[in-house]
Amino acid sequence: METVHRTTVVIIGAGPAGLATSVCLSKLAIANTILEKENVTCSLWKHRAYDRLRLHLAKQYCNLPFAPPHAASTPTFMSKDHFTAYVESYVSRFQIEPRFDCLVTRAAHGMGKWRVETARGEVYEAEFLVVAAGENGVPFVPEVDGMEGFGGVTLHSSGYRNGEEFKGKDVLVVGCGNSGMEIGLDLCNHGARASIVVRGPQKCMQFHVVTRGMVHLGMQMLKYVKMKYVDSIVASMASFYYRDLPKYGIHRPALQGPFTHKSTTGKTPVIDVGTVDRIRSGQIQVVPGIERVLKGTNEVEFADGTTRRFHAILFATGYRSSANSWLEVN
């Protein structure tokens, strides 16, 4: 006989979103249950960010609901480990009780009512369903001709912590996304030789650069302006400082802002900590897309017909929705 468990609300996912939702609900006296895969919430932040993390956004515009404001002393942008207290202060402080190591393995609606399954072969059953299990449940990693015979160190950003086994060596970071452009940046800081792939094989990369200090300024703007008078403001003040950038292959989107560009397409602008002046001190290297992996060696070959020697290479490439494998919808 299995074990079925009813509830209103099935919440999937103990990270920011899934904890905030369970609140809201409980406040309104909705029956919820939490289902976390991890033995921990917030397991992204806690287990799979590297150690110079911080939020790109203003610790003011990071409140969970009914938690009051972040403390004074609070910095203005928080790091992983400042975060991630804040939530577990959230957690106690409501009470909350997520149920974990509990894998969903298959969630369907049917006469209705939701079917969850775990994989500790336990059934939920609830009227509503909410996936917060987020985009980055899965770790991404292309496909590259050669790599399985690849002699160094292959690794993705999610085992990635600091630069300092590093020291010394010639890294290869493919990804130019925020995780790319700092691990690039870390790895310089702890001595090692970083490289970062920001081409693609056949054309340039088209992204927003912008600071901290461009996103803080455009987000208090946005509460006054509409977003497209904000982008224009944004947008020139990142032509300017960032003018140089084409010339390492990267372009800004020419008809979109970057908050624009954020709503519509779901992309973040590449928030620039210090990577920048790297490249152009030529501490980091820019190169092209990768062609393939000379096979049985540690020379990669680049979509230009160079090569190199890299003791490591480090996929900063993203992460994939883990929810296409268990969610059932018609």
Ligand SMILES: O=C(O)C(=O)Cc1c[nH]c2ccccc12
Contents of the next structure:
Amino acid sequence: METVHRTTVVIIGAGPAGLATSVCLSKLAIANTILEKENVTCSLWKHRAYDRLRLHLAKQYCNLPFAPPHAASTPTFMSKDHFTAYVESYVSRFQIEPRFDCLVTRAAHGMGKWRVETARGEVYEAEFLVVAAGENGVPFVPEVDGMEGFGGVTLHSSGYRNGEEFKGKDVLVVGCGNSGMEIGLDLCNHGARASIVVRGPQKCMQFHVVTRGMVHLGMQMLKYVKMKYVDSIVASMASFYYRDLPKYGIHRPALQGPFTHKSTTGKTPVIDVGTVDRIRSGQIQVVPGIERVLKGTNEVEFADGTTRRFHAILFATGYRSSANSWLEVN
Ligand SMILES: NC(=O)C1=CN([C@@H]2O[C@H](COP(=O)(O)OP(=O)(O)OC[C@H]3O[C@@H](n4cnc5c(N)ncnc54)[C@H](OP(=O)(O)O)[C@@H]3O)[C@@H](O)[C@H]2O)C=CC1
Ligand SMILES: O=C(O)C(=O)Cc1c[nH]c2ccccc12
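Could you present the same protein in the form predicted in complex with the named molecule, rather than the form predicted on its own shown above?
Following is the full complex, with the preceding chain placed first.
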């Protein structure tokens, strides 16, 4: 007979969001269980993030609930190691005990309760389900004509640690979100010749580019000023500081500032940590969308008809939610 574990809330994912949710519920004496597919907390940070990753938000905006503020000695923009150590101290402080190696294969609601099944054959039943995982679950690589015959290395950003192996090589970075932009810079710092794909000025492909300082200032102002005013201030600063970006095919959404754009579309602005200067100096080249890979070669054809050879293509094209494959919504 199947054993059913009963609790009030099942939380899927032992990243910062799942752990914080668990602590808040436990403070209210609400029974909860965290199911985590890997055998660590914060697996994205520990296993699928590049070496130079730092948080984009200043440390005062990266506190977990009920934890004391970050130490004065903690840098304003924490490295991934600082952040994961902080999360680990949170886990021991609040004695959170996620169930590790529990890959959820199905979560469905029926007869007033959630039924959650794991790959190990366990079943959990709960009144409430918190999905705190999945958003960056499945690396997304677009289909490109001829890619299967590409003669060089291909890699998704989740597998990129640093640019050592690309020294002296021509690398094409596909995708100009936060990962692609920072990996472009990292490749340059490691002596690779990086090019980055920016697909075009169409409305759906426009994005904001801001500095960490602008975001920091915006976050401080949000405490006192309405978002639309913060947005117009930050957007004016950014459009002045980055006034030359349209020349590289990078266009910002005209109607919404970076904070409103994030809250309405979920799209984070690109936080420029030095990439734009490399674009300006020509060390990073901006190229148009990929059309195809010429059969059995290292040669890529772009939307403008030009072709170039690359040793490697790095897909920083984001993720799809893994929840699509296990969350059943009626
Ligand atoms: N320090 C930090 O805190 C960091 C945070 N992050 C965050 O992690 C999350 C994931 O970021 P990231 O990995 O950059 O993924 P994103 O989904 O944010 O970006 C993927 C990029 O790839 C582009 N893209 C998709 N398909 C194609 C294609 N066929 N050709 C060309 N371009 C394509 C997308 O364009 P389009 O939008 O037009 O589809 C988009 O610009 C984000 O929330 C990001 O902000 C990432 C890095 C560092
Ligand atoms: O979530 C991200 O990927 C970030 O870069 C941090 C971030 C959270 N909220 C924001 C609002 C405006 C700019 C950056 C962020």
